[in-house]
Amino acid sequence: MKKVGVIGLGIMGEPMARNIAKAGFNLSVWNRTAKKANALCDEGAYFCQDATSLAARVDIIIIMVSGPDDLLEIIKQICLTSLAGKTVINVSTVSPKASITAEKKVNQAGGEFLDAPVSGSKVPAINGSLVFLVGGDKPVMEKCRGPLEAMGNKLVHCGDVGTGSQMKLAINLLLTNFMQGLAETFMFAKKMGLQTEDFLEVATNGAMAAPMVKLKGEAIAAGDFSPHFPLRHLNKDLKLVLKEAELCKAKLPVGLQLGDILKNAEKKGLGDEDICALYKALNS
């Protein structure tokens, strides 16, 4: 079995690490907060004093960090030792620039790299059904596959290291898109006065029925907006979309609309609620 590192034991990273080590590879943990690591300690993982000493440890370096300028000082550290024989995999929505800058300093330090953000948040991190958008050599993910499988249940081939992050950001326009209009048609049928019961039924039995209406429906019904993926990653994220759709001429006008209803959510104090908060912002 390969020794496996994560780097970054947060919503997702944490229950990521717990599935690899209950696939039986051997597991070594690091985080900025160190204390974030004490369940997986206890559980028999190895903490590592830095993102240094991890690489050097192990034969697959796993992150997940919040953003571009997080992966890429992570990625800074671990080629201070020899990646010679190693893949560094990074399961974080990144800019494909962050993602393509990453790949080069790996190579450089003698590792190999895969672009392999996840589709999916914190119920499906913790039952291992998440999908992994991969970018990078064919054989490299299959090399990597025991792992990857370990935390999620189809991986997708998207091609060179870069497009696994524009396939992440893709979803993830859907994804806020999709956030949005369920909030507002929520928020409309109870100014109608129609019962929320009445209107779930008919949003999960319809053609309309997705997995996401009931989940997210169930929660805005009960008032639940306990983190799954916090409000204000999902405003990261549209951020690199936007940005990202103005290097390829992509015209996003509703878009655009939807980063200033995110931007202001995060004004209102919804940030580290989950993304169903943001009917909250229509009522606050």
Ligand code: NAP
Given for the second form:
Amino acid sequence: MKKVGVIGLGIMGEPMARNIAKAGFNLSVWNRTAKKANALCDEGAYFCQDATSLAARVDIIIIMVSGPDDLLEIIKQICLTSLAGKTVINVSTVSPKASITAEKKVNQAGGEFLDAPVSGSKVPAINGSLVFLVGGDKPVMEKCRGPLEAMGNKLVHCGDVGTGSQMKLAINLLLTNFMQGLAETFMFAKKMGLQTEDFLEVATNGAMAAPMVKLKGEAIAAGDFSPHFPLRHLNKDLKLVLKEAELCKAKLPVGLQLGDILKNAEKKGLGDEDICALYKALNS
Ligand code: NAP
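The block above covers the form predicted on its own; next, return the form predicted together with this ligand.
Full complex below, order starting with the chain above.
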């Protein structure tokens, strides 16, 4: 069994690490805020003093931090040790450019790199049903299939390093369109005086039914904005989407507006709430 290390034990990283341990892998962890590792360490994980010592200790290093700058900071730290024979898997949502830079640095330190962000949120992270969007060499992906399948139920190979991040940005543009659409429709139905239960019954059945409508629609109806996917991360992702769209000359007229909507929602103090707080932003 390969030794696996997880760096970044936030909403996603902690349950993902737990599933790796549950699958029988020897688990080491590091988190900047050490106390977030307490539960995993009580369950048997080994806490490393820093990212460099974690990298020295394990065969596969999984990184789940906030954004591109954070990833590159961690890469700098783990490259202080030899990465010969090791694989680094970034599962955070970052830019394709940051993924390619990370790969280059990991290769220079002797290691292999996979760009493997995830589709799915807190509940799939707990259930082990994430979808990995993988960029990198297929044989490297196959070598890491065990730990990846401990955390998810599908691996989609998208191409070289950078394409996993591209796929993630594409899917998060769709998610943002969807969330804003749901928030506006919910508010519109309510303002017209329709019953929330009736609206949810219609929206969660027939052609419009989608797991997201049920999950986020019911959360909005219950006034539950506790973070599964914090709005500040979606704001970060939309900035990455818009940057990428500029580079590949894709016209995103609605995407541009969504970028402003998210920026303003974060300014209103909704950054740490779930993305369904886009509904709250309409009402504040
Ligand atoms: P989170 O709860 O905010 O956790 C972020 C983690 O990154 C924390 O452990 C944080 O450490 C660590 N971190 C951030 N910057 C760091 C740095 N410079 N050095 C070291 N550690 C750093 O976020 P999350 O929801 O788990 O999301 C993590 C990533 O997954 C993000 O890229 C997000 O866009 C993506 N994602 C999230 C979801 C979701 O539904 N939540 C779904 C798919 C993808 P501290 O504890 O010290 O702050």
